[in-house]
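This document opens with one chain alone, in structure tokens, the form predicted alone.
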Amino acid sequence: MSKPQYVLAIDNGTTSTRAIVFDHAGSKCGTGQLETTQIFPKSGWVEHDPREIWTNTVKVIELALKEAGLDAADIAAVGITNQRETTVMWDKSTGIPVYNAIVWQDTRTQSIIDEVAEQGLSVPNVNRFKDKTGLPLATYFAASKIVWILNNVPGARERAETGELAFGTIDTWLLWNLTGGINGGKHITDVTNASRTLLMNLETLSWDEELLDAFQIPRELLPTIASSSEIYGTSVSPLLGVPVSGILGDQQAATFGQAAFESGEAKNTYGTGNFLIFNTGEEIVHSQNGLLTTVAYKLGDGQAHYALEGSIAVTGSLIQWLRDNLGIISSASEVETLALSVPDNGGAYFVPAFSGLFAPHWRPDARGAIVGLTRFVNKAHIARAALEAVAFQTREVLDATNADTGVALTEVRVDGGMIANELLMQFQADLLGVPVIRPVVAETTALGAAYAAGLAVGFWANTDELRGLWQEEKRWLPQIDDEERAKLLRVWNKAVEKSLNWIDEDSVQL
């Protein structure tokens, strides 16, 4: 039998759950796509149904499989990349998650994570564990999730203190089904992931007792830590026999698919929300401007690389809002268009903080707004608005980016879906100063998740081999002043001012 050829990953993100097939040059050879059921029980509450999630996951890797007229015998290896934050808990004798998946734009558990900073101190504090972490306590991270399920499902806390239930991010809750499910499945996650729970020691890159104490989390509910690249299990279906060898957070995966290994290398990706990622090799950087300190990846036995990171709740979704809250448009291609149609943004700034203002400001208090509105604006200022929001935001991360490392970034290379935005994309090089380039192969995320699990088994040899496959598409270069583009930003500023300080006594926490 001749040796595999292809290797195939999982991307499991907010709004849909992909399967691509990539060859040993990178190159995409088949793609399967089902869309996840976005769940609103209550506003500021997301959820999904983790068995649709793995229902899809079957069925997408049978078309990506049957796209590219291949069977599981074809495939060398099986990554995964997911929604980070995103919390699952399940029952393992039965396989049956005990609720609907948490969602990490959910904004339910504000309570838990006031509780927490309060904890035995006389003035809250959200940053008590950032030393540990590298994140401040909020609402985004898995932890205050993973109480709220113990706090509020029948039973789950007695039966989680008893080992009968697992917890995990989405990555864990596919490998567990991949791999056997109640017949054996593997309750694994990766140091990325495990990363974003505010439960793991980034020196460690272990469970830490101080943290599961202050969350009172039963160490049985958690999944072992695994590497970013090793083979972790066996695939049993849909793909039976091939190995399962890489795991990565989807930004983290993004970064790796963009051969951003090392220290000084950089990505940002334009999904429902965006995330610039900053490598900063093998040294922990505590951020002073609002930025999350993160694993990038670790491949083996090697050393863990780490990352700053610039977490923007709100880009992607905020078109999807105008698509399906406000029909100003049919479908998320119709923004360019409908944008272009005036010259700029009549006045109006959008800042959408749906579920507070995440990095570099880190305000719960904060939501949406639209200001600067005149009877002369219109839907297509509004759309217009909408994606310049995406690249005022990014800004904000850059230059937080740029005061932590004392590293001027001179180009950003960009991914993920809204990349295909001419307009998006040449406003964002006029904001930052520096030229945008978009790769050839726009799904970095996924195959990023492709290279993690090749590399544990052989397919390829090296982040060397990796880095030579990457391949520039386009790139955009500044077209403004200085002089304009402080102007921007300085409106830009103001509308930010007007979000903030909404929920008070007076206002429900939404």
The other form holds:
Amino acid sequence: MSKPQYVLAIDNGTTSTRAIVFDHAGSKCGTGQLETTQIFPKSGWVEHDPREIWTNTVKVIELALKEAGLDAADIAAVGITNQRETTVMWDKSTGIPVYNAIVWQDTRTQSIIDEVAEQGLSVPNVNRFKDKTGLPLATYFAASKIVWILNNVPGARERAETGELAFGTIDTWLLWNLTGGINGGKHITDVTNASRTLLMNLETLSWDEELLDAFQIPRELLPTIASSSEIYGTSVSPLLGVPVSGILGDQQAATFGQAAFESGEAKNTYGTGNFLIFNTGEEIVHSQNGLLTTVAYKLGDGQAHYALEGSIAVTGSLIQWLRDNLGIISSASEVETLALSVPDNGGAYFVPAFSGLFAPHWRPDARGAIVGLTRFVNKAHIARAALEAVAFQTREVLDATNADTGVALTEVRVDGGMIANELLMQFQADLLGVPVIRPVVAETTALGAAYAAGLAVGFWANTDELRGLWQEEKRWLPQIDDEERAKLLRVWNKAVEKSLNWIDEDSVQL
Ligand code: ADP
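Next up, the form predicted together with adenosine-5'-diphosphate (ADP) in place of the form predicted alone?
Below is the entire complex, every chain and molecule, led by the chain shown above.
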């Protein structure tokens, strides 16, 4: 029998699960995709059904194989990439989750975070574990979600202590099921996902006793932490006999898919929110400017590579807001046509601080503001201001990155749904003052997971070979001078000022 010529990536995002088959050149050969049901039991609560995610995963694998005209025997390896931080807990003997998956956006655990920030301290400190984990104490990460399940599902804590239950992020849940579930499924996560739990020490890359104590999380619950590229186990149907050999959290996978393997390389993803990841190589860089520190990847026994991450909450979702809440466009792509119908923003600036401002400000007291309005401003100017806001926020995160690393980025590789927008890409290049580059394969997240899996089985030889596969599709060069850029940024900063200090005892949050 000839050697299998393809690698399959499973990409579980927040809104859907996809499977994509790639060939040796890194080109797409088949795709399957199914939406995930979003469950909102209460304000601020966001859940997924882990069983739906698993059954959808099986279906999308079958769809992708069918579209590519292949079967399991043609697949050399399977990789997994996933929405990060989303937390699942299940019974190891039945495979049944004890509760729905608590999604990364869920904020129900604020009181758990507050307690840990206060423990034994005269002044609460959300940064008390930042040196160890690279993260502030926040509901975003997995630890407080685990605690919530242990405290609120009857019997969960006792069953966790006796080793009956397993915790995992979605990568772990999928791997356990793919490798046999109750019949010997592997209970493993990779370093990138573990680095988003608030429980892993960035230096030792292992679960940390002090952190487990602070959150009162039993060690027995936790998966083994493995590298991002090694054979974790062998898949059951529908990929019977295929090695499962790559795991990366979604933003890290996009970085890998963009071939940003080395220190000083970066990518920026424009999706629901924006995530800029700057590879700092083998060095752990602690941000002084509002960025997170995270693991970028670790290949087998190799050294871990680290990254700084700038997370922006509202970018693509602002375009959805123009469509769904204002109704001034009927599809996301229409925003470009509308914005192009005017030559500039007409003086309007839009700060989309819908849930406060994330990186680099971290200001929960901020709220959305449209400023500079006159009788002249119309909906096209608002559309333009919305697109510009995406680029301005990215500029802020890039400035924070440059300040933290002392290295000025010389170009930015982009991916995600919004990069179809050429007006945005040009304005982004103008504001950054460096080229913005779009790759041929826009599905860099799935591609990164495929790369990690393929490397582990020798399908690809090394990262140099992968670097050779990366292909530029288009680049935008800055077209304004420094003076013009400085003016734009100064006005944007004024607009940001206007959005701050909004939430107080009188402006009650609805
Ligand atoms: P995610 O992975 O977070 O679900 P995607 O990378 O699929 O996001 O990108 C989807 C986002 O991109 C949506 O929020 C949508 O509003 C936005 N988007 C899609 N096409 C365009 C466009 N042509 N112009 C501006 N925004 C767009």
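Residue numbers count along the first chain shown, from 1. Quantities reported herein were computed from a predicted structural model and do not represent experimental measurements. Here the rigid core means the biggest group of C-alpha atoms that line up within 1.5 Å when the two forms are laid on top of each other.
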{"query": "CA of Ala461, rigid core aligned, shift of 2 Å or more between the two forms", "finding": "no"}
{"query": "Trp54: Cα shift of 2 Å or greater between the two forms (core-aligned)", "finding": "no"}
{"query": "Large Cα shift (2 Å or above) at Lys498 between the two forms, core-fitted", "finding": "yes"}
